[in-house]
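Listed next as structure tokens is one chain, alone, in the form predicted on its own.
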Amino acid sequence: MKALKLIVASALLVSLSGVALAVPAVNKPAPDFTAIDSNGKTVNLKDFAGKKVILEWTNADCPFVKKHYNSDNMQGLQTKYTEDDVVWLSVISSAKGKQGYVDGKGANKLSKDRGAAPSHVLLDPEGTIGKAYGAKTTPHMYIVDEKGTLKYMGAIDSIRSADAADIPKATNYVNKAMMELAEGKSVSEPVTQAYGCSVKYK
């Protein structure tokens, strides 16, 4: 009887682990979500059908995030793509009381102070969106095409460091994927290993 209970318990654990570790897949529908942005507006991924969407997981206190913001690299990407009618969603999944957590007012001040230019800053203190996307680091980047299909997920670039001096030497995977999509090509590196600080989930 004990052996049977152990087998059942093990099977259940494996099953639950599979659910917990489920991550989205490229060339499949991106996980839909409804969130509140830093201005208190309800935002749904489906609202942006017909447009490309870039999701960026961020934590202002993370040195890897600071690398891309203190150098204006992230803001440059935000401006470049939002001016091209791409929707840029910065997502903050830090739980209340943990590194990087801010409320709406704090998020707006942060955007102003660092010259950020996303379409929306999404507040995700429960980690619902982050876990649906399997976001593990800040930054962690995703690209969704006009049909709602996930086309890229992973690192912002190819050099896994917190040194801004490495940015010009790196391959920017977001730029590369967006250029390929604009040319009607498949993304040549649709999945890369994200690097940075761990997302500070609840």
Given for the second form:
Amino acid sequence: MKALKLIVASALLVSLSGVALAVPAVNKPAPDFTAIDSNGKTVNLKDFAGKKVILEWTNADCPFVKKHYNSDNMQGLQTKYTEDDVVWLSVISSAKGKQGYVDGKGANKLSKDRGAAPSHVLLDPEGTIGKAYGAKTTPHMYIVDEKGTLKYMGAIDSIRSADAADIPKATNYVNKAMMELAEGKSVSEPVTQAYGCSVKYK
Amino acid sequence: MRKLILTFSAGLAAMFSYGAIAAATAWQQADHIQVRLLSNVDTLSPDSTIFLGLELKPDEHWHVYWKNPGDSGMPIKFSLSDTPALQKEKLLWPIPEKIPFGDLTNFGYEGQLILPMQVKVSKVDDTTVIKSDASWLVCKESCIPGKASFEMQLPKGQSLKAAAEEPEIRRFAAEEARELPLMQGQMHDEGDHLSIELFARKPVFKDDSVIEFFPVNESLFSASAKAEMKWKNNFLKLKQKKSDSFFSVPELISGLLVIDGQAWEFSFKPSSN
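Could you output the structure for the form predicted together with the partner chain, given that the previous block was the form predicted on its own?
Once more the chain from above appears, this time first in line as the rest of the complex follows.
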């Protein structure tokens, strides 16, 4: 009986810590989600099993996002990887009425205006996906491999600034991780501190 | 008439030179913040040490960031540019505040701030042009990055002459952390938490001390978590939740302990055990 109690207690502890730790861990399964994209289509992470998935948290009015879009840096990455059969998901977790919030139509117009080339733009005004991934900033980048394992989370690059002139001098962590994965290596810097504007959750 | 013109132009010249040669530049207005460059001296002499200061005045309730900004944000950058006669030695960071924002906590400053820079002066011309660049992120609910460039001209003097700005720069420079000499420092990975044990060379931890901890390393501790601390004489143990972006223990651990208002900075290399 005593042993049983112990087991129950430890099971409870595990589930409690599961709730408290909203932050995913690298080399563990990436949090699954179901989302509506900007065209009203339902998108599930599991739909992309067998492909690499890159998630990008974005907010078009954030100066750090502008740094990477006005310089064509983000669009360049989107084009490069989607042409290579990688799924690119841009996620907008800004709540209604907050900076960066758009509806589906607005998101499509935005993609057209800034020449963005993601596979899908996911609308997350409730912040459900953002909080499951522990997304803190825009941009905040994640890489999920073919088996659904989280391989990278953090900053887009190594120079924390809002100045586009720093992009060529910086190490792009997404490129670095993708290259290491392509070579069958483990990601050498799998977690970095993301920089940017805070995600405008509700 | 001619005499009048002469007098007038002499007055103008005096005004211009007064404007150009001064230990404070004009304020520059950026979004939600004003900035200017200060010097603690009115004149420069060779082989001396001076203090420049970046003065920032964010709007009310807006803030800028310490060298470790905490859970988000970006540190202030302040450097010399294209001024070969002067070498930046270090920035003297005043004691930061903990600024909560939603679930996150940042380390930074609200209100007026002067960030002093210790500068070595090697050689000087009759007039030295000091050029400096600064950038920052100023935040309330949203954040706005900004940058500014400054130019200040200082004449050569027989010796350093203290400027009117000297006491203000000193007041902020006085908050710079003193080095806390250690006999030993250890870090332990305790799953969700990390703990640090310090054995200082001096008994700086008094029983009734008020101690506050700021990690200097980024991606180490969660800035919004509270440090559990115990101390006695020269021993202190602290335990705090890991940062969400923690991945591995860095080669050098540094932290700031504010003990009864005095800042001490410690550094150690964690052993491999």
